Structures are given as C-alpha cells and as structure tokens.
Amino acid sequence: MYDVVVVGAGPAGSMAAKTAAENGLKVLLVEKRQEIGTPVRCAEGISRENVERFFEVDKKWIAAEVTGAKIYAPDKTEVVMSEEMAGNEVGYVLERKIFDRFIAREAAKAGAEVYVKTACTDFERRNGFVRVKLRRMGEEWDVEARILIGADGVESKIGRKAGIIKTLKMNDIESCVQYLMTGLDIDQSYTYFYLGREVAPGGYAWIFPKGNSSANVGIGVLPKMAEKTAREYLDAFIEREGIEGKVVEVVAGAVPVYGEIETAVSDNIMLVGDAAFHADPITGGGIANALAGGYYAGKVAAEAVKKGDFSAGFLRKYDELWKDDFGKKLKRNKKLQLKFLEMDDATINKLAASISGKNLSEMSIRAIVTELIKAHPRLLWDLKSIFI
C-alpha cells in the first residue's frame, strides 16, 4: 500500500512526489514516457522568483538568463520591460530536458519510487483507497494508495473520471507549436511576444533565447478564432519577421487557459498542474504554478495521511492553498484575456503606443495592464477594480 501515487513527473507531479516523500510518505511516481522531460513542451521561461522559492538555482537547467522583454504589437511598437526600467524582476529560460529530471530525482532522493514507461490506465475507489491500474511494457498491475495524485496534463484521464474537470472548450484551450532554432540573430537577454490577430489569433508569437545563438520559437492560437494550423500560422510569423536559422526540433501541445477552477479534489484524488488547468490565462505559462501546485499537493497529501482522512472534504485545503497562492491571478487573467480576444488589432496599436517608452514599475502583466487603464480608462473601465 502506497501513501501517494503520482501520475505524471512533469514539475507538477515530481515537486508532489519530492514533498510528499520528504514528509515522510510511501510514494510512487510513474511516467509514461521513457524519458523524463521529453519531449518538452512548453516555452521553458520562469522568473527567478519562482525558481528560487523551491530550489538553489544550478546553472545545468538554466538555458538562458532574460533581463527583459520585448512585446510588439500588430504594428511592431514596440513596449520593453527591461532591467533598468523594471527593477531587479528577471527570468530565466530552462533547459526542461535537464530540470524536469533534476526535480525527478529530489523525489527520488527523498524516497519516492520513480517507474518511467509506466502508464496509468484505470483506477478505481474501494473501501476508502484507490486500486490504480498500471502498466509498463506489456505487464500490467495493481497498486494500491490512499491518494491518487493526477499530474497526467492537458484533458487529464484522471481529472475527468473522478469529475474533477470536464474536457475543455475550443475557448479555453491554446493549440500551440514551437520550434527549437539555432544560427539566429538575436540579443539573448530579451523574451519578445508578438501579438495580433493576424500573427496568432487569440494568442501571441513568441521567442524565447537559449544561448548560443538558439531560441525557442513558437505559436500558441486560439482554435475557435483560428483559419489555419498553428504550425502554418508559425511558419508564416517566422517568413513575416524574416527569422533566419535551423529547425532541429519541432514540439506541439495544448495549453489549458481555463482560468481557475472550483476545486481541484475529490475524495482520495488532488489535480496539480496542467490536470487542473493551472496554467495562466494570458501567458500560458504553467512551470511556476505546477511548482507551487505540486508542493502544496505533497503537503496536504502528508497532513491526510496523518489525519486518516482522504476525503474531498479535508483534501479541500489544498484548494485553499493553491487559491490563496496563485488562484486569484488565474481568475483575474482570465477576465483579461476574455477582454482582449474582443479587441482588434487596431486597439491593441493604440494600447501599446499609449505605454510604449514608459517606464514600468515592474516586469508584470499588472504593470502594463495598470498603465494602460489609465491611458484608456473608459476603454479598460471594467478591469479598474481587478488591477488597480
């Protein structure tokens, strides 16, 4: 009988394991894919803050190190958030190949078991603990444990058969596809964003450097506004801005823009990352938030254990503190991003000349969003009361 059983050694569910077997529990963690941290999918960028809050920063999983970023609008003005302007706020780009197993092997380290090519295919509830079906390269078995922690991604298996999540609508989901480029031309200190409805309906363009002249290139789009693929949007962006290098490797994913959800338990079952749509609704960013996800999963899953109870009930406190964390920003960034999807690309080129030069406070979404509400109150009048 395990403790905890995690689905998924993505951030979310590794930082899950890493905790829970830190405070003492039996814990299994399975990935179905033979490689920990392949294949990436996702732009790898994280501020400094939300690594360094969980780990001394080790300069091995650390790609690229950002002062600032660049974002341009349909027109190309362009708005920089940068060191000087906005303080000591700076970021990092992750080498996720290399940091996802270092989180791995924390929760190793700390006790945990870790199956890789290891899938979840079933599990049911019995007698007040959980029977999960595993399988890995034609054996198939039964493990039991008192909770069942889903960190098993984007329309998440596990979610939606406890009833935790249904699957998303074509609003609430970003099809995204990214290229890892070398030979470019770029300053390596700066993440650039391109917005507009022309470049990536309901989304953004983005790169983000990598050293050594590379970059991740990529796309997200949202496919109810969308006439194309995203692959042909980004190839389209990459011909439009004149980005010249190699193609050595090509990702494709779906990002949940949700926004927050009810709750992210049920009895014996707690959703971290992806699985319960913790990714933002405006950047899509999601390493920060699994981090902070799967470290309060791992301490409520310990508090349960002690407690004897793994009932929805009491695993709600893991809902407080993913809320009281990180909850209230999901709500409010969907109500932004909900704002700006009705907005054409001629507002946005009136927005971005209106701050375009100005000197930010911080390097935030809410630093921008503040500045142009006072540029454009009566444009932006429903989103005083959140940002300001």
The other form holds:
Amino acid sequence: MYDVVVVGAGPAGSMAAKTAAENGLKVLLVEKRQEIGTPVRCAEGISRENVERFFEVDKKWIAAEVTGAKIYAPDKTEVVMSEEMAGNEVGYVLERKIFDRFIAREAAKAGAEVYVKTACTDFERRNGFVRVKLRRMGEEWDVEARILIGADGVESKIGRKAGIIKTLKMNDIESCVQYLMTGLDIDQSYTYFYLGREVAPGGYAWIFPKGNSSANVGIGVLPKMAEKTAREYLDAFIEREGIEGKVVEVVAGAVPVYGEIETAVSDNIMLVGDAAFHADPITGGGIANALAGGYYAGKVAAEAVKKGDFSAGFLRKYDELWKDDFGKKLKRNKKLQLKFLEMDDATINKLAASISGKNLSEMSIRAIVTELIKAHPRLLWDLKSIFI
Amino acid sequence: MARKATVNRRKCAYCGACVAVCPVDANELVETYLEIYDDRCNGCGICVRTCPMGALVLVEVN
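With the form predicted alone in hand, show me what the form predicted in complex with its partner chain looks like.
The next block holds the full complex; its first chain is the one shown before.
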C-alpha cells in the first residue's frame, strides 16, 4: 500500500512526489514516457523568484538568463521592460529536459519510487482507498494508494474520470507550436512577445533565448479564433519577421487557459499542474504554478495521512492553499484574457503606443495593465477594480 | 456517410491537445503514439481544429 501514487513526472508531479516523500510518505511516481522531461511541451520561461522559491539554482538547467522583455504590437510598436524596470523579477529560460529530471531525481532522493515507461490505465475507489491500474512494457498490475495525485497534463484522464474537470472547450485551450532554432541573430538578454490577431489569433508569438545564438520561437493560438493550424501561423510569423536560423527541434503542446477551477480535489484524489488547469490564461506560463501546486499537494497529502482522512472535505485544504497563492491571479487573468480577446489590432496598437517608452516599475502584467487603464480608462474601466 | 477523425502519425507531435478537447474520449496518448477509437469518434472535428500540427483530418466512412 502506497500513501501516494503520483501520475506524471512533470514539474508538478515530481514536486508533489518530492514533498510527500520528504514528509515521510511512501510514494510512487509514474511517468508513461520512457524519459522524464521529453518531449518538452513548453516555452521554458519562468521568473527567477518562482524558481528560487523552491530550489537553489543550478546553472546546468538554466539555458539563458534574461534581463527584460520586449513586447510588440501588431504595428511593431515596442514596449520594453528593461532590467532596472524589472526589479527582482528577472527571468530564466530553463532547459526543461534537465530541470524536469532534476526534480524527479530530488523526489527519488527523498525516497519516492520512480517508474518510467509506466502508464496509469485506470483507477477506482474502493473501501476508502484507490486501486490504481498500471501498465509497463506490456505488463499490467494494480497498486493500492491512500491518495492519487493526477499530474497527467492538460489531457488529464484522472481529472475527467474523477469528475473534477471537464473537457476543455475550444476557447479554453491554446494550441501551441515551437521551434528550437539555432544560428539566430538576437539579443539574448530579452524575451520577445508579438501580439495581434493576424500574427496569433487569441494568443501571441514568442522568442525565448536559449543561449549560443539559439532560441525557442513559438506561437500559441486559440482554436476558436484561428483559421489555420498553429504551425502554419508560426511559419508565417517566421517569414514575416525574417527570422533566419535552422530548426533543430519541433515542440507542440496545448495550454489550458480556463482560469480558476472551483476545486482540484475529490475523495482520495488531487490534481496538480496542467491537469488542474493551473496555467496562466494570459501568459500561458505554467511551471511556477506547477511547482507551487505540487508542493502544496505533497504537504496536504502528508497531513491527510497523519490524520487518516482522505476525503474531499479534508483535501480541500489543498484548494485553499493554491487558491490563496495563485488562484486569484488565474481568475483575474482570465477576465483580462477575455477583455483582450475582444480587441482588434488597431486597439492593441493604440494601447501599446500609450505605454511605449514608459518606465514600468515592475515586469508584471499588473504593472502593464495599470498603465493601460490610466491611459485608457474608458476602454478598460471594467478591469479597474481588479488591477488598481 | 459518417465522418471520423484520423491521424497522420508522421505529423503528430504527441502533444495531447486533441485529447484535452475531445468531448467523447475518442483519443488517447498510448505510450508513443496517438490512438483514435473509431467506435467512439462522432466526427465533430474539434480535435482537427485544435491540433497544432495539422496532423488530424476528418474522413468519410461508410
């Protein structure tokens, strides 16, 4: 009997396994792929603060350190957030293949058993426990657990089967493609964001430096608004911007932009990371919330085992923790996303022009939106109460 | 004639976008590939619109 079985060894799952094991629980972490960290389904950006909250930074898993961001409106109006404006929130672009393995190793070091090439094919609650069906290289067997943590990504089977989440609608998912390109002539100290309906309907295009003249060049689009596939938009963006370089890797993925779900638990079950739709609806960033959510899930699992209570009622402590930490931001940014989806390119140009060259006191969505509201109170009045 | 989704495995990036939006659980990431279960697919085409790689298409079946 395991105290906790975690399905999925991304940052959220490994963090949950690590935290639970550090708190003395018997933990099994399973990953259906043969390697942890591949294929990467991410642009790999995270703020320094959010990594350093949990780990001492190891240069091995930092691909590039950025000191600011440049945002481009459809008419190429540039909004620059430089190092001095960025305050402490200076960003990292990770090497996820190394980072994910590092966290899984930390989980193993803390005592968790880790099985790769192992899929959770089914589960059922029985007598207050969960019976988890596993399959590895053709072999099938069951294990029992007090708690099952679903870290099985945006396509979470555990979340849907448990009735915690529903299938995403076409306006609650970003369809993303990214090329790792090399031989690029870009300033490696910035991340770049390109807005506009023509470039990326319902999303944005990005260039995240990865050191040595290479970068993640990607795009996310909302399928509801897109007329072509994300890959076609990305190719068009690369051509439009005249980006010259060689594609050495193709990454595709889906990001949930649902906002805050009501609960991420049911009896014996907790969801973390993308499985709980914990990615930011505006930026699509998910690693920071995955780490925090995983940590809280691990902590609450330990408390539940101590109390012998695995009911949804007790596990709601996990809901309280993630909602207090980043839930409000998910809710707020969902409102903001819906507002931005209404805007045409001309409006975005106007907004960008009004803050271009302004000294933004911190590199955050809040800072940008606050400036925008000041400049265009009529346009953004309904967001005032949540941002100022 | 009914319509069903079908995957071009050479284009599929195994990302799970289609799985996240399928309202009838007709697809699954199985170890190293995407499986579409014909008997469950209702041909709604949500997966086709969501697939970032253009790896899914609807085909007519008898």
